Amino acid sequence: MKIKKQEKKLIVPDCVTVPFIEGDGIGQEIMPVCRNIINYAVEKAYQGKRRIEWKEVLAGEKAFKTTGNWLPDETLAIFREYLIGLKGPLTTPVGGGIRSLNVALRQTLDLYVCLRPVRWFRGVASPLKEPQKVNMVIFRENTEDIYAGIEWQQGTPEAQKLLNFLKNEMKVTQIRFEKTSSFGIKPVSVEGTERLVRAAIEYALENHLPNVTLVHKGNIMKFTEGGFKRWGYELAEREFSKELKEGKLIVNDVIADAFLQNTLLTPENYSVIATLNLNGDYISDQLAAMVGGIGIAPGANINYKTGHAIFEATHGTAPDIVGRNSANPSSLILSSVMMLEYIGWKEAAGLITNAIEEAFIHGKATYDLARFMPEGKALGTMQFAETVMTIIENSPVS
């Protein structure tokens, strides 16, 4: 049964299908336990009302093995068709065709916000002193800034012919190195600032939550950052003016680097951001490494408009260590929980976050945590999710 969306609603059956890649390196280990584990809550948390049927399509290079093609136009459909799936991580072809599969899973279905949650787990080692207070949501602009860059090699003929439309049209003087300068632009639109921030702003308010930062470096770019900055405000006093009177909400802005370092010495004082393409890849990974690492963090691509919808892993294929049982799958696990949030299962979401919290407290982990844990040890990829299904079993569901 597939997921339907009405005006502002997804309309989801008990059954519901779930198009899922399985990825490349170790999405071969870290799928399968995912699943279980999501299949174990679901059943645990609805007593079999309700439950999920896997639909495999193919893309990476289980893709290009099977079919010849990175990304098949069948994948593309049955995302369109299905609205939401999940996702391992993918390798990104090398030399030429698609740039990045995953930028262009991005772009074709417009999954404009890339929505990545980062608070901390009781048991993880962490570099602060008080990791307890980092508690975020970052959104990530998914379709503009580098991810629709535009470049130039240095001493192509396209690269001179832009060198001289710049110089002659444009009267552009401060190039320094105009015989060894390669060039990129960057678009960056009211209509995809409008959206994204429209979307922090209503998550923000759906959970009760303080405030929503626009980061930017508006300082220096001032019509693409600074202009995602105006725009952000605008949005805002346009359409909820109401909500900003009642003090139901502060809408407040950050220089990027600024951020960054309030982000270690005041985390508290953050909770929904909402930033441009670059340097949300630059915070999600900061804001990672500061409550223990990317093997923990999930992320989803959403477009809240049409409801399509893809929960991944944030990290990358690691093929230094396939086939050793040691991969992490809490990333997929945690990116599932978003997933099962998503479409309203909160009892479930909530009976995974819960059992690996759990484990992580006695120091129940895969070695890249368990390394760190004082009294940490280090389970196998299979061992810890036979561990998480565990506590799920023996929990009572809220």
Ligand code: NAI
Second form
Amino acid sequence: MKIKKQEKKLIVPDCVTVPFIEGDGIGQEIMPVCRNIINYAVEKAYQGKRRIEWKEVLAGEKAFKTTGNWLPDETLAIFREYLIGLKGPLTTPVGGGIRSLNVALRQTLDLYVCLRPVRWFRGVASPLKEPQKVNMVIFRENTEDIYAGIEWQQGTPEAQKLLNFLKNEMKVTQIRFEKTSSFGIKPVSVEGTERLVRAAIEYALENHLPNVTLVHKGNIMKFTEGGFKRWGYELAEREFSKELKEGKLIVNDVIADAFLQNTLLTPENYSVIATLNLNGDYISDQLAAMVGGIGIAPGANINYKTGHAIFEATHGTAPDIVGRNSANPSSLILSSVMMLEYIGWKEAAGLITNAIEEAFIHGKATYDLARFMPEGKALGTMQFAETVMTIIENSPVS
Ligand code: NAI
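Switching forms now, from the form predicted alone to the form predicted in complex with this ligand, please provide the structure.
After this comes the whole thing, all chains and molecules, with the earlier chain placed first.
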């Protein structure tokens, strides 16, 4: 059964069909255990009243081998129809046609928010003295900025044409090495900024979080990143003035480099972060590293207007450890937890999050995390998943 979006609400049936892309490389190891854990937690939480029906769709190497296409139209059509989906890591095809499958998926469904919650789990080794103070949710703009892929390579006729235009028509004089420069364009719009900042503020209000911080480099890039800051504040004043006046929320801003320092020194000052595409990329990885690294960082790409959302492991296909039963499935599992929260199945989500933390507290984790834990016992992917399921079995539903 399909999820529907009516007005601002998702209408979720008790039996939800979730399309999934297994993923390449370790995707084949982590996706099956992840789906087992989700099924198990949903069964435990709702005793058969709710369940997920999984529907495999193809993308990446598996799709290329079977259909000759890295991202078949049918896959996109199914995600469009069913609104939500789960995705394992995908190989980025080298050369030819498609730049990145992940980018293609985001652009086609206009998934304008890259959502990355960052929190510390007890038991996980961290380079910080007080990692328990880290609890942030990053809203990274996903469709604009220098990441839009509008660029021309040095030495091509197109680069020369753009250079001529900039010099002759726009009277640009600051290009230091004309002949050997590549060029990129950085579009940042009012609409793109507003929908991202609106989503961040609505999320903060719904989850009773104290502040939304706009992170930017507007001191240098005045019209693009400076625009992001200005339009963000204007949107907040225009659409949320009541909440701001009542003290339900504070909207503030910080320059990106200062922000990266502050997250190490005073992470407790930040809760929801709204930022542009490139800043968001750096910030997501730094914050993930502060609480355990890419093996456990979950993520989702969402269009809050249409309801479309793809939940995904944030790491790649890890070709160096494929087939060794040592991949950490936590990033994918915690992304699935985000999916359960998104559709309102909070009891099942809570069971899984608590079970993963309980395992970490006892030093039970895959090698990438266990090696840094004082009492760490490295488990294989399957054994870690079994441990999590046993904890779920013995946990109360809350
Ligand atoms: P990667 O994330 O696959 O691996 C980087 C390092 O982290 C490796 O040492 C790997 O063993 C380790 N690692 C990653 N995930 C892990 C896990 N779950 N458990 C334990 N260790 C883990 O990045 P890399 O090597 O740069 O990329 C490999 C392929 O994946 C490329 O084709 C790349 O384009 C693609 N990729 C796909 C992404 C996606 O689908 N979202 C994201 C990043 C890369």
